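We begin with a single chain expressed as structure tokens, specifically the form predicted alone.
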Amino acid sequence: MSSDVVIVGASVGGVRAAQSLRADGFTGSIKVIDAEDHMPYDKPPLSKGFLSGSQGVDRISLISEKAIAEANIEFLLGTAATKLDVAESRIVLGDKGTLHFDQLVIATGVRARPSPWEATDGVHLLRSLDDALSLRADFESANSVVIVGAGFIGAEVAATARHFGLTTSLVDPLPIPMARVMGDEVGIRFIELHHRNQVQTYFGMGVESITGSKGNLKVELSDGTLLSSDVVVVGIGAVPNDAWLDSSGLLIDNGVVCDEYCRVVGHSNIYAIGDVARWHHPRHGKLVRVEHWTNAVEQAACVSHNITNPDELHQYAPVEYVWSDQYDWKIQLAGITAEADGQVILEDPNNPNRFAAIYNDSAGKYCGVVTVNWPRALIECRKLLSGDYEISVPVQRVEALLAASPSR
């Protein structure tokens, strides 16, 4: 198949889409454009290993220059897409001209939701390599940090801040932050994890203001508490990078809206993948948008297949999966847990830092799992999620693992 594929976005989804196209036998030209001028890099380590300094840029690289040359992929870095002209099948690249495409893959991801507070000096967002470099430099010279937002990114940054020995405060408006995804009982365990690692938590409180400058910042909470800090990190969510598509005529609604084949609605030659894509999930029967690494990789492979095999389209119906490293916990989540109706928690009596929470929907059907430091339990439970099982089935699988474990 010979044509021109343009991929907008050089994070993991865009890079994997380009590589998958070559692996699937695509022989036309592939151009990947990205506004950043860094070689493509992986983003999950930015809040963990890269931020702590244990991983260098070479360790988070997504593709080498040698691999790029061997695959005959052209990367246009430091080049921002500013407009899409669907009628002319071209992308406007600011003052750098235009780029024609036969097939377009939108992989522009998300950007960190900006801080709404006054202070900016010493107040960090964390989404890009430059963000991480700037935050690491401030961590190395700071004594204290306040982190606003206790989701995955905020919790991971808190763990890294403790690695630096910083006095760390974590603020979130929800009384049990992780409960949104995992339920109250598991969420409380995460609060206890922060406390065991000497993180001061201010949950159930909003932030009224952030004032001052680096080295002398003041964070006022909704109950009147005033926190002093050298550095502040704001992690209050992300926003799809779809503003460059405003005049395109594409359907945009909390991301680029796609069908079950990841084709943008109404356009058979335009696809979207990764964090920016909101597609019709066949198993769930509704539009979903997923901001996770695994989703971007799997969606890229699906889109590659559909571009190279237009007469044999594959629906994209993944089982959700995400992981997080916080302190000495390896957290893995699969399936749908946020909308669960109940859960069963199984603990390893030989390891107080190992447990599995297994979730059911309102009909008692198994719908998701969270494991901590228990990869075997995750593997056993994850493979069941593509089927239709009562919650007793994964519970019995994990109980069998416990029975087979040697006692101390």
Contents of the next structure:
Amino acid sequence: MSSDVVIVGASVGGVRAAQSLRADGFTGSIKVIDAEDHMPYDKPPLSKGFLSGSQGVDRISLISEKAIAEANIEFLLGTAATKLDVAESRIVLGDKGTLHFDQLVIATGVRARPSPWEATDGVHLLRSLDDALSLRADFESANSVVIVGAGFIGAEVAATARHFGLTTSLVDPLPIPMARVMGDEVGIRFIELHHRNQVQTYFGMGVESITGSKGNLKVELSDGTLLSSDVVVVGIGAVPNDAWLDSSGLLIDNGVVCDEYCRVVGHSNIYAIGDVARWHHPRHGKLVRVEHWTNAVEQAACVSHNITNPDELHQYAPVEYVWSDQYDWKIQLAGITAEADGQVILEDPNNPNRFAAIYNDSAGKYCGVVTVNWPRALIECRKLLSGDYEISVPVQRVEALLAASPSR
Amino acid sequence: MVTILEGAIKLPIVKADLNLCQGYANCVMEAPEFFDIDDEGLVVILQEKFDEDKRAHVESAARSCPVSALRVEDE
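Having seen the form predicted alone, I'd like the form predicted in complex with the partner chain now, please.
Full complex below, order starting with the chain above.
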């Protein structure tokens, strides 16, 4: 099959789509464009090992020069797509001309939601490699940080800040921030984790204002508390990078809206993958948008298959999977735990730093799992999520692991 | 089935870097006949050598590793 594929976005979804196309036998040209001029890099380490400095740029590379040459992928970096002209099948690259495509893959991801507060100097967002370098430089000289937002990114940055020895404060409007994903009982364990690591938490409180400048920032909370810090990190979610498609006529609604084959609705040769894609998930029966690394990779593989096998399209119905590393906790989550009705928590008597929480929906069916420091239990439970099981099934699997493990 | 020619044919081989592996287990989801996770949370390679027609499948599993701990090489 020979034609021109253009992939907009050189993060993990875009790069893996290009590689998958070659693996699937695609023989046409593959161009990957991205506004950033760094070689493609991986984002999860930006709040963890890369931020701490334990991993260098080489360790977060997504693809080697050799692999790029072997797969004959052309990268146009430092080149922003500014407009999509569907009628002419081309991308406008600002003042750098246009690019024709036969098949287009939109993989422009999300950007950090901007800080709505006044101060800018010493106030960081964290999304790109340059963001991480800038934050690391400030962490190296700062003594204190306030982190606004205690989701995965905020919590990981807090853990890394403690690694630098900073006095660390974590603020979130929810009383139990992780409860929105994992329920109260597990969410409380995450608060205790922050406390064990000497992080001051200010939960159930909003931020009224952030003023001052680097080295002398003031964060005023909704209860009147005034926090002082050298640096502030704002981690309050992300928004899809879809503004460049405003004039395209594509259906945009909290992301690029796609059918179950990841084709943009109404267009058989335009696909969207990764954080920017909101597609019809056949098993959930609704539109979903997922900001997870594994989703981008799996969706890239599905779109590659669909481009190379137009007569045998695959529906995209993944099991959600995400991980986070915070302090000495390796956290893994699979399935849908956010809307669960209840959970069973299983502890390992030989390892106080390890547990599994297995969730059920309102009908008592198994719907998701969270594990801490227990990859073996996670994979047992993750495998069951594409099926239809009572919660007792994964619970018994994990109990069997406990029974088989030798006591120490 | 082991063929008597095995020593003479160059088969692709998959290797894991256990210093990099974090037990994310995407490889197990992608290719359970090749990979598993042990009690310590590290990858176990169930089948190191494989036929050429499985290469795309195993390479796809390797690409799904968040820490690039898997590598397909020619023996």
